[in-house]
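Below you'll find only one chain, the form predicted on its own, shown as structure tokens.
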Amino acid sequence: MNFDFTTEDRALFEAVRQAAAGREGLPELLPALAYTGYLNPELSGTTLMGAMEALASLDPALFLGVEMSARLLGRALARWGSPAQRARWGAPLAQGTWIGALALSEQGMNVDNEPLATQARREGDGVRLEGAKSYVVNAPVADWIGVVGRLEDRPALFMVARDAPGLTVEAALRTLGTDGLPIAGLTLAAVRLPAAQVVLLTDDHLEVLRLWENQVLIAAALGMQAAALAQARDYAKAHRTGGRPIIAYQEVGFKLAEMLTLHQTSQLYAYRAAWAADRNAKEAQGLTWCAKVFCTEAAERVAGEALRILGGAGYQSGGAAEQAYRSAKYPQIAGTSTEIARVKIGDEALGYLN
């Protein structure tokens, strides 16, 4: 079990980086980083989170807009579509022409609990769709949506176009953190489509997907950590008080051990989970919820001390300490819940899910 980075992983992480520095939308983003590689459904394992890392320690909104776009749907498709299917949607979001969202969840913000109610009828040479999608992510600004749900007594993915008739996207939500994120809830009334959208899954699909998903989060939960910590250390250097840098006291230092030792302990968790799941190792699930709740919670917790690090500088809005502080409860609540996430980790370590 080798965590190590290669030459190629680090070159695609600095890649990444410097694609991503100074863009400010997903229409200028996407293609920058479809000519690194970084959106190509392949990419999996300890090299996927590397990255994923990379990009959302520089704007956790941003990533999560790609991540749902070209990883979920893109893996998605690449899973289940035909060869049809992936040329024509899986090749422009991997090459970041267009922008996709995936609709999974209806009453709230995770299926763990909740069976599919989205169903569609075949009609004719095609199928009509019906049914609601709350929290969808790239919803406001999607050109293709892939909704999960039923037809008859199969899963399935629907790709319904933006201006499809009978579908409505409601305004993009306002949220506590991940600012800029285009989340909404979309109704499907009547939505009919021909037989070519309609992607056929497996059963173990919302399992796939969810992990997928979880994945995502955990990375975000990495990206924040960095991107607080990086700050706290540096003002930690440079901010002067009492006539030293404030690093000299042991209080600071203490602090910025103990968000250290979080931040790299997430990491080892997050690369142990990917690595598990590169392999379809069967304690791959259960590693992922394990990494889910350390994660997530993890990048509250350095966010908060890089504030009191921070003190006045990092009361104030725009710096990479308060964004983190206020978006690590999405992937928090996000995906499976960190509290559904510990019942099942409980279960898994009783032998119930064996």
Second form
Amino acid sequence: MNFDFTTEDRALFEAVRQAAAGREGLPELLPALAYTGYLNPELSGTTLMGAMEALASLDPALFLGVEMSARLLGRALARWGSPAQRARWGAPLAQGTWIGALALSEQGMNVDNEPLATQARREGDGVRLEGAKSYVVNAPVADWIGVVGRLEDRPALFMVARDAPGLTVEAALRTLGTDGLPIAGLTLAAVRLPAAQVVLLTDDHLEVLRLWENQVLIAAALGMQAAALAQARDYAKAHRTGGRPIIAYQEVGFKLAEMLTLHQTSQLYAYRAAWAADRNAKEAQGLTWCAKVFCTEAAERVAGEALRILGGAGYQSGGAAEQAYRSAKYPQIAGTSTEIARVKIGDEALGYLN
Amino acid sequence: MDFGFTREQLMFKKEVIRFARKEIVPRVQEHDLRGEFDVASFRKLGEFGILGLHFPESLGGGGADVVTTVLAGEALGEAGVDGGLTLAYGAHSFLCADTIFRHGTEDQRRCYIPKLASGEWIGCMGLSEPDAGSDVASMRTTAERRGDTYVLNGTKMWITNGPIADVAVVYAKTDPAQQHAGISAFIVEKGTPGFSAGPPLLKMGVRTSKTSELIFRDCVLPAANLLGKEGEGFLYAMQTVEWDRSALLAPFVGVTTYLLKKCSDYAKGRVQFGKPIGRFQAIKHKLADIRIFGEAARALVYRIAWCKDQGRPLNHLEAAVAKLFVGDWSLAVTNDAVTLHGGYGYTHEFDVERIFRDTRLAPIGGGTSEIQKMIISRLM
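In place of the form predicted on its own, output the structure of the form predicted in complex with its partner chain.
Full complex below, order starting with the chain above.
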């Protein structure tokens, strides 16, 4: 047992913070993060969770853009791609020279419970891909989109270039929160790809992809909590009423205590789930669902309480708590949604989970 | 970071669960109904080695580290041992015996620890008073030095094991003019003239633990019964907080695992509208919330334990966070467990009713949730 990060871990977290400071777009941020080692696809476990938390606390939306590019797509290619595929896409994604997107969600269905509707069939030396994906992070700005679908009876990752004939990326969605995060649906109408652009997967790989996605969303929730808590705490110490800083009043101090409790509990939850997933991803699925429900719901609660402490100052657009409050719904909905996760946790307890 | 237990620790946990299920749990409901302390089970905890687990073998202990000791507490909860017995064990081993072990002289250690570790003697701690709960410095019990003796006067309140204890660690003011620095600790044995325990209080939960006042009326103690140094009593009392936030919280973590199994089994067997109620999403959500709480609480509790094993001074912020979280959130979980059982959960026939009552102490005992919030907000 050991509850400490290593010195190397902490150095990486600091390097990530420094690399991200002042950088506002993915083209600028990704190479800077690559230089710190943050985009290394082998990074995993608590080190990765701690590093993700460091970045997410600076800008949760930008963090999600980075992760959907280099982490989810980059790591899938690094882990399951052929040497040629790793060289062609994995390396540029890890170096931050390309922006990637991972298209997993299907339009009008829940990918946690139903088979993927996006299908490819073999045609000549390649494949022909048909389908429609929704809520794809980075889709409007990605150089390459990894589309998850099925090739005959097997799951597969199809690497589709932004200008591939038959690919239509819809206009970026206007969203409640995660300001600046480009999200869009896309359709694939007879998209023809050479076999070299197909990474064959297994159903277990899909489970791991979902687990990674959930881990990213957990880290985003930690970042939102940290940012909202810091703004509220600083304000409560600086803002005075009745001759005292408002943190001295129990109605404010106790709120902050509850927020910090939720935040520390979320952190330990996230680290422990990441540690467990590193040892055995399949066995850690349940713990990861638990962590996702807890951390993402705590993010909304912490942000909401922060706004109450901040009063009018928090209601103005642009503050960390205001942004976190609007963005906190995203990690609850994305990935394995809170509702679906609770059903799955319950099924696991009941022995109903297949 | 590493959140894993060793193979030996996990094997030990299984052994504790097996032992408790066989030797203790079958009588838990009966004793709760009667509101009786189960002295036989308490002695069995001693025989198994749990009461003195973390003391050196030379004093009759098991020589275990803090994490293993906390694991034993979790195992008792997971086995279904009631909150009354685990509270009695906590007050005995950590609030009384550990304070003697940590601050006592060699003679005091040799005199008391083997008897407390075996369960031959029962220990308690007297800190709270009718008008001095979390505000310890306002205590009124005094210990006046007269030659080679101290004379104690005052009343202690809410003392777990009070009516049944053979020995008590008692805090009193040797210098009433001082606040915290005026408090000293003493060892008081049952039968000491001027020392008596009040009648057991009737309580909502943890009914198998006996709670009472401790009354001191010109109670004369030999000066040798001073524990540690004069004026350091508050410090000693605060050092028990480490145990309070780890070993005493651990049974609540274990109870969550117990409840999850209990509720799952019930949900699979209870058929309504032609199918087990476990097939309904609302029931699955309740089961999920029980597990979500348990997993969250586990890491908080073991963080305190692990830091203690590393010899680090207590991080008061982390300790308060653990207590606040376990205290406040455990209520919702036990409430869900009762609701899930419907009318049966409201009866004594199903032990979720007792667990619900036992858990109500979590945000009160050992420092209320409000006090934890006060500590956290001051340290932020």
